[in-house]
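We begin with a single chain expressed as structure tokens, specifically the form predicted on its own.
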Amino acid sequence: MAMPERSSPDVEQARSRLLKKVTARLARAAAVSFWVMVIAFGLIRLAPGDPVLARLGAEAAPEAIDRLRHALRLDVDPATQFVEYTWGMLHGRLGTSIETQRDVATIIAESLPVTLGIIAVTLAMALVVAVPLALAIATSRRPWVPYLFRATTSVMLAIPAFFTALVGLIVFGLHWQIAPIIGYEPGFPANLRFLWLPALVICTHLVPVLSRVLHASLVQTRGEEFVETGIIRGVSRLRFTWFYLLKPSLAPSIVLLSYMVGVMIGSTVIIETIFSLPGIGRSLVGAVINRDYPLVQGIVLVFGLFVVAVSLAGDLLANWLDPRVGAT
């Protein structure tokens, strides 16, 4: 019978030093989403107003304020509201909102659908658009194709995100009246037609700053002598394209990509309010206007545990397609 070969150290070397990256960043994640908890509850009774009067009215009778108060247990101090409200979030219970009496849990999972739906085509789109660009620019023999790409990707960038949604709006809904300009139908595919228009208003900023980065990181991997081996040897185009220029030069657009994510979720704050969409951003911003203290605070929460699982997962493809991350 044979006997199982062993692993070489340097094997082992390297399953550890892997161990100890995905540790690391499962522990600084961790670290992030705790202070996420702490800002979520924290924050918004930093504001100024009082939620029972929002909800009651300044001419209600005291007694029923007194008895909203001790609901929201807003009478006890806030080390105890806190570890009441931790509590709760680890059992799935997010409290109930003050202004529609329904569960914060029940109103994100019918909110945040939409606004997942608008990030996802829009990374979709920013992909598709900014991979090629930025892989045919950074290829180009012609010295005017570089200033031209970052001439106009400056441009795009100058201008604000609701001045491009209004002119979308108006071209594509009232002209060519070929995007809704209100309401939404949920369900794919059908709310495709919704959220394309949306997608391609938050692609405007996006693409010119991921194209920017991946055509830099690949002007940079062309330098490399691997490349060189590459040329010399002789492998196929689609090969050296994948292994030898793009996979090394993805690794710094993966981790701004994971960045962005954070960047579109406050954007679709104003996409939703402009495009009428009932997403988890114009709930916040109805949630923040009511004072509706749980409903904040859950989505809030939700926001940052998303963004700090999105920044997880960049970290740790960036580590695959280049190891050499890992090493900064």
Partner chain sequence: MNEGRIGIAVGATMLLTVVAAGIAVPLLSEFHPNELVAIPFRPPSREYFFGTDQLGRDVFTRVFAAVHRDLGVAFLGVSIPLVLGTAIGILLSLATSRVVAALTTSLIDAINALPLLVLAIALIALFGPGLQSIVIVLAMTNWARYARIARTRADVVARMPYIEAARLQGYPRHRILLRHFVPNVSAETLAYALSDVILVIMLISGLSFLSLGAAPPTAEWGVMMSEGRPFVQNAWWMTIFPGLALCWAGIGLSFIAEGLSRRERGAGE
Contents of the next structure:
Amino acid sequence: MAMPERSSPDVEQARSRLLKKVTARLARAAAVSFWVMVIAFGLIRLAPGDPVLARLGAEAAPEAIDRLRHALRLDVDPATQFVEYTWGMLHGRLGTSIETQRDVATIIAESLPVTLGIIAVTLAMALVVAVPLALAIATSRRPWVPYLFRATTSVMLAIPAFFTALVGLIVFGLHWQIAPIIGYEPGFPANLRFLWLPALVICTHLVPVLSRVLHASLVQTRGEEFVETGIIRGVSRLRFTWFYLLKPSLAPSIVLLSYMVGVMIGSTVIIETIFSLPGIGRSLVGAVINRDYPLVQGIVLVFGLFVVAVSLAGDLLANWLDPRVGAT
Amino acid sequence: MSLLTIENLTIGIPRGSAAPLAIVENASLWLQPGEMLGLIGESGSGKTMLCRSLIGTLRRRGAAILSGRITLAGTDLAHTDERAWRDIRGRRVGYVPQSALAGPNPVMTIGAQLREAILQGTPGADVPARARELLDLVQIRRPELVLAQYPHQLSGGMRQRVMIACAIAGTPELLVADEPTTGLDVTVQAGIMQLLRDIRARLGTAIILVSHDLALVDDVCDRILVMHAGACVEAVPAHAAPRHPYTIALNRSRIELAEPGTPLVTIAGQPPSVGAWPPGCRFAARCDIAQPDCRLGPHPPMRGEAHANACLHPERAA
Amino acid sequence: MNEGRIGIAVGATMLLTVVAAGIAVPLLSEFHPNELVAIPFRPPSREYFFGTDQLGRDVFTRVFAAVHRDLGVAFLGVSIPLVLGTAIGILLSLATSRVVAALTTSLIDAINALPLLVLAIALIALFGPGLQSIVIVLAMTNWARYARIARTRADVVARMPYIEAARLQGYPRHRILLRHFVPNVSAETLAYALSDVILVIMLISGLSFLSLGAAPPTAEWGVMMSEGRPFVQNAWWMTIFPGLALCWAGIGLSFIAEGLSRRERGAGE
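Next, report the structure of the form predicted together with the partner chain; the form predicted on its own has already been given.
Full assembly next; the chain just shown is listed first.
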């Protein structure tokens, strides 16, 4: 702070600092994407023993073994293979499934929308519940409210999603019969009928995490001095809530939310399996059980790149909403 | 007639069935229109709470006025409801927050914040014209540039000038500035002080300037009220010799008065903390001239008009 | 702080009861976990507290016979990455080569970017299903989370004035490392490990539920729930009781973790 007073800071300089910041963040995302690619590529090479024998069994015919080895490109040296793999990936070629002989990119393109649908519905539900909840708790004057909130969220976070899913299926699917227990219908809004229960199940973890972080930053904001100036200016309740409480508190929650999308992708794997939804997570489980390496590789790659992209978007959004984030 | 009168004001934190925890006890002060009063005290002396009682934001901090009166030109501020406060804040009492860093809302542009302040001060005002006028008043050049910026893009001194512009947007009779130069450079600090004096001269605003820097306040204010552990101990005109042992000790410990080659003078001990106030004078434990009767009964009230003093033995103080 | 203590007490009681039952029930029960003791699908009764499963095994005995397996594997699955990650994080913070540091950091970022469950499942494709595979897979992946925490903390510690002072006084490097870095950093990673145990227990049972972990007829909560799933309409007890045991242990751990972090925050204030 010990700077001589300036009539105004150099706007150009501030802009170039921001640009530098964004460039650095993009470079980090690129580096992480590269490693994601290496991990996805390395998966098959990391296998102890021979992945081909693991899939076909030791008694398989030698021709079959050779054919599969060639199909997996395990007969060329790793460097060449990596170049081929990278080149193909940049052109949208992710290989062919050993199990179904179908194009991996096509399989992913078919199942990804279902997973994205689950995530979108979950996010919408979680925001609708978590934001008012955190606000209500942060502005409550009753001392037992935060207690109850922490205890309840601790309990919710400790209950595995697949257990909640099973209980949900029993209660909503079998007992009350208000949720379909099997099947899927693509297209909005027909898919909502199949997605609301899975989304609700994921929300039992997402809402506690999100509302906790938002609550913590709301409590911090509430104690800040500028809130005093908002009161003094007598701004309307709505305006006060947005400009003086929520907006200054959002940045950590958005960063968290973009991280949680990654965690949610993890839980969709289990949730899709339980609810028999034809998403990418269920494809992954099937591929692993069948040792369909190209499909596993492709899905891991897509998941990884998706998470990197979402976390990048989250950081940039937080930056835009809260100018302090970019400045420090 | 004085603009502001505070009589026997006690502020505390209600604690359910237990007795409330007093933070400020029996504080009294008066302020003439256009007067600049310095409010001095160590942290925890209750000066910030006293300021908050003038803008009605005690409740947010869990505190409340337990007894006493606050009158601002005939208006009772001690028993004001939230609705009535809306007409007082910004219009009759302006407030400059403590720190230039945390004062402005970080997610709103300067223009948006100034706009809020202007509309609170004078509903239906011509915002752009008034904004330019106010920024001119606080000596900010290139206002159109500043209006579009976020607080973190401005220097600390600029930010505090903006906060002052917001505080005087409704031309209040009284401006409360709670340590407005915390964390600022000495040169910037001098600029802000000069600005406050200019505003007083041009608009006739009475100002309460809170600080823990006696030398600074002695320079710019007309009168100084000294607080120690929740009580007012002395109200002394600027440049007059202090008479309360605490003020005398504060004055001696001023760094610029230190003789080269001699150790700096400090005040021994700590002020008693809130909730642990001893009976009698709360400075007695740190005082050289304390007598047995200093440690008895309630804290002595200030006596005297132009130069009020709460010491029971002023003749012994030197 | 009171709240923290209550949380720890409640959590510890919950965890101890399940551990105690995990030791006592298999010893005292008249049934063997894999023994066919009655006709299948017996509902809970005074004889078979949690009913019997599709093969006629006693669910009560099986639920508590699984305790040592689930908690034991979780303990291994957390402690190996904890030690590994803490060491790597500290070394990374002290690394002098910027290239090595940058490369390792982006590898850590990449591993952390991939959802743990997805990466674990993919690696299980290579190692084959099984509880050992889960421990190996966790050691391969989860260290990155600890390394990130350890690195951040070690960077903070390195900037602390007393470390600088110790260095200037010429204390040997390894002594500074052992005396200051290791305790300071591992306090942080240990705290994370405590909440991580819950995630790892869920991961183990979740993978087993997907038939990627323990295999039938092993008595393991995820396996039991997966076995009960087709019969959930008529024999809910097969799924619900192992699930409740899992929740019980998880909630106990969660209360302990929450209580400790409360207490720590209280002490810091």
